[in-house]
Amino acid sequence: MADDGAITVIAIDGPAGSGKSTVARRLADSLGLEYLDTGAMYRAVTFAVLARGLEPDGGEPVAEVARDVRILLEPDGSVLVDGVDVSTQIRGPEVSRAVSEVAANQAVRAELVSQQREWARRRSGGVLEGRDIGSVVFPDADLKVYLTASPEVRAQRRAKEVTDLDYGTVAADMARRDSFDSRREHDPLRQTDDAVTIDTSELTIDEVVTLLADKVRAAR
């Protein structure tokens, strides 16, 4: 069990375009749990220190945002920074290259899974997903979920989310961040022992939350 038994944690991680926002917020609903995109985290703080003129490996001055900037996730997927809606724009391009910069930083990370613990702790558990959520947030999670899809579906979704970009850039994009948050010092990307592996390429989002909650459901 997840913490110290009285919560209910799933945890989703997986690299971007593999499906596992819509799944978890999916999974979430079925389940009657709250959800957490801590993607959306990480990159309203990122549009936090761009929005500040610095730079996104800037050290102790973005651990200082990190700590200071005030983020809501609000329930229909909007996320505020210090009370403005800035849900388009932290998926913009600006954001997207910078994000892994300021995602590698030891003391933002800190500060946000301490943000994130503290998220369960009040809701009595949820869905969280993210990149290093069975690994490092809650690496006793009631289910872990490491969802992956191909390099070429992947960036097709991506692509139609992000309607600026064109597909070559997208999956340049999405290669050169999966190398750095795999490479990164500080809780990397990866793929913990204990997951539930799936690879979404040839699956409905349907099929995939369906065999999430039956494994959810079975454990209990």
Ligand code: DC
The other form holds:
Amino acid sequence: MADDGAITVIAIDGPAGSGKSTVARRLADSLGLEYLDTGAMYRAVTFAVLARGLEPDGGEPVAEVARDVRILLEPDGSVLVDGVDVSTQIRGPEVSRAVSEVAANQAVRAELVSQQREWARRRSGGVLEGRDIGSVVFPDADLKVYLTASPEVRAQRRAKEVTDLDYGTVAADMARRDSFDSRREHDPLRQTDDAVTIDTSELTIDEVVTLLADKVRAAR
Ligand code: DC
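Return one more block: the form predicted in complex with this ligand, after the form predicted on its own shown previously.
To see the whole picture, the full complex is given below, headed by that same chain.
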């Protein structure tokens, strides 16, 4: 992708609680690029699916919702579905529990992957974070990063974000979702051979961002 000089894409993948979102946002800022949280897109579709009373594993009707809804991700992190701000609801327990099933729907993925490619094309690139960015959405990204951390550290980070659930519940939910996301048939979470892998368990956000920004600048 670097060869055509037109578009710079940085792909950041990894499991929940690996530090992806914070690192991706800060890296984008430091490089003057925009940032896309693709997990928020799957969450937004899941919110709309549940709001319409559909089952998350409901097949074609669920895919139709993905094609129908207008998802808007604001630069300040707010998420709008058909013009309504659902930023809080998409992080809540109902959506968190159902999102893996919606994300396993191949037609939902096809729709969102196409929107993600279009998002990057319009901006001449950006930093995209998710599960399949380096493997499926942009297999020829300029830089592919796979962030990880120990299960305990990841669950502790998530438990701090969601104040209404205790550590044990968060850890169990996370383990279930990780297993589902890694084993699903379509575009599972996986590490590509050409990704820079970083275990963030013992690193600060600043250390990870600096390391990655240096790599991007060295490659330019
Ligand atoms: O990053 P997150 O926890 O907000 O992601 C929510 C869910 O969406 C997660 O269970 C996996 C799924 N997802 C995906 O399948 N592909 C992506 N590119 C991003 C997220």
